[in-house]
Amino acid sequence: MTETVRVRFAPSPTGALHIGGAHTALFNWLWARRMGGSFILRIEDSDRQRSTEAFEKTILSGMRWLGLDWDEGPDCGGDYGPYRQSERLDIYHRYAEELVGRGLAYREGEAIIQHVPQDRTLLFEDIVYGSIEIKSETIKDTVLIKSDGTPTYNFAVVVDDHTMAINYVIRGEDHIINTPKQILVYDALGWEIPHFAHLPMILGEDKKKLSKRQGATSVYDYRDLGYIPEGIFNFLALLGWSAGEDKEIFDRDEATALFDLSKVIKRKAVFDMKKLGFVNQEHLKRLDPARRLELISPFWKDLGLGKGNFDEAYLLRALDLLEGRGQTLKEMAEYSDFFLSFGPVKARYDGKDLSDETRAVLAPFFEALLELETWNHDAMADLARHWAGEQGMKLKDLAMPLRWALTGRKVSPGIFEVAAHLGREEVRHRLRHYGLAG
């Protein structure tokens, strides 16, 4: 018979969800849902003076962005709230309580002690670094009970998996120091041991440690700087696991289709910030357009630009002429922005580079442009060709200062199109701001 996959995250709430965690996370996340099986979240708060209801919030919220859905846990009104170790202090005790009258542990005041037996070769299969062996005499005998009564962490955690019936612990490299203490707990107490599987550490592009400069932040911060939950979730994906044949662009169906633990590459991973703008970019590209025009618009309220007069259908358009610029949504409200505004064209573009000499060859054609008898990009753009054959000049010469003075950009989406899409009053109005036109 074919056991049921059971997973956990088990989080410390003593700070937000960090891009390690959520890696960790949605590793676990990612083998559920690829075996069929269950995916728990537990809060590892019996650090009391360091863990915050404030910071369990905020993890519990980055797990929801991120999509990463947990199955069971106490029922809190037709939603699952994590388990929580603060509440789980008696099964502790009661468990260490047995250690100490088998005679494999003892009391030292408060607090209750683990005999470490010598002689003995801990070895365990990891499934992404195999083979690990240690030697017991290398182990002091290991606090379960503090003296303040709160489990320590090597026990608890064994105590917990064992409980909830987790057969696959999925976590990240640092933790196979402890491997070797949890094991003489499991059998300690006669329990089965999980699979172990180690997730390769991930380092800054610097190939150090990952720092707050270079990643290792809050999974909030980059939602607050234009990431969406499907490019982050993708990035996470790739850091340390492949899904074969080049593909690196896929959602989460296709992710969980593909995921499979064996294929872990056991090499620490980099945070590449450009890998993450790619394939975040790639993903805003995918978006419904109803549901980035909503994601957009609190990007486009912080430059101080509201939505003004202008129907959906017009900031529609409007994005779908950026073609994908933007790997950000931060950078997609900024690159969209004379889409709104005149006020940020003039910030960035005062017209000084027009000479009177410019302004005298350039007023003609951009007349002729505002008299166009039909609104639209390819009667601009012929009149453009004519006008530039005629006056033995270059397309370009017409076309990069109409882009300057309608969007104070030297690039932008076409600029034909982008004056259609503005209107003639909006662009006679632009244009006049400038003297080249009456």
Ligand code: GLU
Given for the second form:
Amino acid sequence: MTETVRVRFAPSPTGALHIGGAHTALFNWLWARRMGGSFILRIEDSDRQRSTEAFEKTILSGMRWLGLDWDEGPDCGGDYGPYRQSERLDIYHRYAEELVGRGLAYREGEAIIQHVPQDRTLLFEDIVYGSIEIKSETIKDTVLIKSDGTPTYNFAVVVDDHTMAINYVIRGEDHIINTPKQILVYDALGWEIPHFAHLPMILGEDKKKLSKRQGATSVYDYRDLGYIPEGIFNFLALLGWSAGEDKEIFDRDEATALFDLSKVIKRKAVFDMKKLGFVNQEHLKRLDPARRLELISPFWKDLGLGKGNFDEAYLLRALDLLEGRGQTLKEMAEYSDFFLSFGPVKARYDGKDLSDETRAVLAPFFEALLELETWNHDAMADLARHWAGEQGMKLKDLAMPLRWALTGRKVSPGIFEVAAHLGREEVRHRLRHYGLAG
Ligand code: GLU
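Alternate state requested, the form predicted together with glutamic acid (shown: the form predicted on its own):
What follows is the whole complex; the chain from before opens it.
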């Protein structure tokens, strides 16, 4: 019988859920879901100075936002809390004492230190990086319990992974150097070592380690920029793994069905903002319209645009007319601002005024437009074609000024669709404001 996969994500609550952490969590989650296994969340808060409850909270809510649900943990009001190292100190002490008792560790003051045998070859097979071998003489005796009574990372992580029956340790490449030290602890305690898979580091576009210097680093920074969980999920999954030649856009279920840990490539992955924008846009297009409306609303609000005056059907149709414009919710909110208020249009229009001559030619057309019996796209398009034909003008000579007056932009959804949606009175109001209609 094959063993049930058990994986864990073990963040230290010393910062928000950053992109690298989310990537590690995601790959663990995918492997657990793919294999029908369990995904465990463990907060490594044994560094009491640097760990805070606030960081723990944001890590947990960031994971929920991404949809990375974990499968077990202490009961916390109907939900699972995470395991916390700070609540397991007696367990680390018990095993450290056991090693002292067996002569494999010794006390130095309050601290407990492991004897490291000098003649060993420490070998492990990494699923991503292949065989890794280290001579034990390169490792000095290692602190297991510090003099303040807290365990070191390399000790606690082994005790936790073993006692939680973790059989796949999937984490960032920066932990490869810690693995031999951890193997020494497994050996000393007579425990079987798990499978290891270290994930390639994510680099910024400047090919340097992703850091605050390059701007947004936490998952919530991206949420605030208008990326949606589906987009971030898909994008992160593509860093170091591929779902198949031309399969770039997928949802959670598709990723789960295709994911394979042995296909993770060890090449460092670059965090490509253009790609993220593309992937996010594809997911914005696929969003359920009602959810899209709900998600975009705070971004309209940030722009100072209230949706109070409009009913849901009007707003849904406005977003529909955008036809996938905008790579983020923020961009979508910006591109659609003219549906909610004339204010930004006026601001953008300033200085783009038409010559008196052009006005004289256009005014009668706009008058006729406002007098149309039927206020819809087809009637407007017919009128415009007819009018342009008679005046020897091009359709765009009419459409462009109308576009400017209604949206304040050179590019917009079909302008007659926009006019139809804004309604006759609003169009009259905007044209009047520029003296283009009486
Ligand atoms: N707390 C460690 C970290 O955040 C966990 C490393 C591990 O997964 O073993 O890097």
